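As a starting point, one isolated chain is supplied in structure tokens, in the form predicted on its own.
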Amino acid sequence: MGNLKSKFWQSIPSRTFYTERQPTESSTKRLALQAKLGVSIQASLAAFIDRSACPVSCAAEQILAVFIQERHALSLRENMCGSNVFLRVLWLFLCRAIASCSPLTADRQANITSMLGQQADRVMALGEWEERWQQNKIGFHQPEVHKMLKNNIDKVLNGRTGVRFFFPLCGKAVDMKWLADMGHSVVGVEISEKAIRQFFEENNMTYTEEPVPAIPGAKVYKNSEKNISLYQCDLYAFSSSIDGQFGAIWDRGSLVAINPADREKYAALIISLMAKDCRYLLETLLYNPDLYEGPPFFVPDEQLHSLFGSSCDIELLQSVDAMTDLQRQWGLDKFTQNAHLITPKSS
């Protein structure tokens, strides 16, 4: 806490404080900026406290980063007014927010366990997913490249070119063509043959299909350029012995779609597919599972650390309010979309 406090005060220039008392136009403007900052900081920090899953290990650093970012965004280096009381109040609020997020108390753990229990027995059979594709009930498909992938692609690539991407439960995601057009290669796994064929046909690609001897009944579909290979099979039948390991994984709707009881098996598979330099971009969703049974399913950050934390580092890159009319139809009042970067720990 001492180091965090030091960083906080170091971010405030010594010339920040003023003794001006007359209600001039400039001081009124500074007061307005100050008020705007207060509202912005309170909303940002409240999001960390209020949401059901706070990344405990980095909460303090993230909250501090929010403060510094917001203060600079409002150009307050020369516009803070009056005494330092305002800053000290913000510091107290910061401390309170950190205390609310860490450590993970028994009550908080019990609450998370209870929330996970709401969906623990929910099961979607493979046939149900195939039926959704046959009936075109694919509201989860996005016709444009996912914003979280676009926003974080530089962190995933980390300066690399020609990266091999893995797409679990790929559907007909247009993200695959976007990455292939950038010079990367893509391997996907999908149970629905219709989804795979639609991907190639809707993107005007010629393709071939051939059996996969190591997986009875499975097929692999490849475009003529051989930089996109889509396996039609059960995800858990796939392994690194089939097509190697990968330098990147984009999991937009896979972990949130698999049956909650299968998450440990899923995590073990994903870890086995990660090369040493792999950078795994994962989308998770936070909402009240008392209000909606899924899928997509609720995945708290604490469970990510349980699933991947022993062998991987986990960084929260982005958290956005993704509430739309669809989620309101589900009966939800809040819906948060998180992007995490998961990387193998260096030995």
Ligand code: SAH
Contents of the next structure:
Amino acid sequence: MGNLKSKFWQSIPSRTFYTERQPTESSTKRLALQAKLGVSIQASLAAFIDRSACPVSCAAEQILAVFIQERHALSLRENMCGSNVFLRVLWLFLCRAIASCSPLTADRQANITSMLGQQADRVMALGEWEERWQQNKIGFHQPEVHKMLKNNIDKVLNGRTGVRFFFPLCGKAVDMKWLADMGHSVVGVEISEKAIRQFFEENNMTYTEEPVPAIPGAKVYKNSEKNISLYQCDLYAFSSSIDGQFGAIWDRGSLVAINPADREKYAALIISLMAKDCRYLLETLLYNPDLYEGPPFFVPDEQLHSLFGSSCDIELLQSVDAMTDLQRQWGLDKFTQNAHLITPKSS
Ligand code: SAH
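In place of the form predicted on its own, output the structure of the form predicted together with S-adenosyl-L-homocysteine.
Below: every chain and molecule of the assembly, starting with the one above.
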């Protein structure tokens, strides 16, 4: 068993772990922490494998070890599966199944749930959102283009023109018009019909409306001249089979607005909508969730990494103190707005 274990660790080129990217000044601290964590995970798994008498569970733990250390997982996957798509998919399922049974994953989940405090079980029904629109309680809507989108648009576009943007939970964000005016196309999903109609009307755009055969009860509202299509439906009814994949995603008031218990489902959907070259700009909010029930909800960085880290690179682009009177009214003492750039690992 000891021999098998040492062969296994030797088969992994150690220089690929945590050292592929040159750390920037701002990420040095984070990288140091990750390295420490990586080493301690490796050490405890090695100890576990030593104790394990059963070859099957030993192999399972080895794969799990590789899965947790994503960079190892990638290099091993390349060696084992090459470009065979079937083997890659099988590999992914195997890793996920093992990882989800692991006590380590359960611990991590429990830790994240405890970080969410009272918000972990908070549920907002679709009808409540509709009510907010009907009563005009839409404090989340901003009349100006969002600063974080403006500040980071070059990083999102990365030199590309005519990009297909996806807006999950789009509301009537004026950011959609701003991007369409720059020649990009926009697809949004929003449950409230009132929000969608107001978007076109307030921006002086004509629109057509038609049913979406694949989603019972859904409609799509379009302005063809500007290339904007807004689907009125539950986000989870939407998929890449309806309108393809996207080269960019702007997620403002979306991951932070969905029910916290739905985050895994949400992340899986978003990943499935990302084209290979997709650049996903995500706003998260950091505050003490015990002081305010949300929405918007608190999304800890740890959870961001557990949701997207296995298939995507995550880079913190911007972090600002966004405390205003509104947050003081909510009872908060600190409120930070972060912008992350999330890109598929293979790109
Ligand atoms: N992104 C927008 C709106 C944020 S508020 C902005 O920046 O202004 C969240 C929006 O999501 C609301 O308009 C709400 O009606 C919509 N919504 C909430 N849950 C939804 C769901 N499951 N499917 C589709 N839309 C949803």
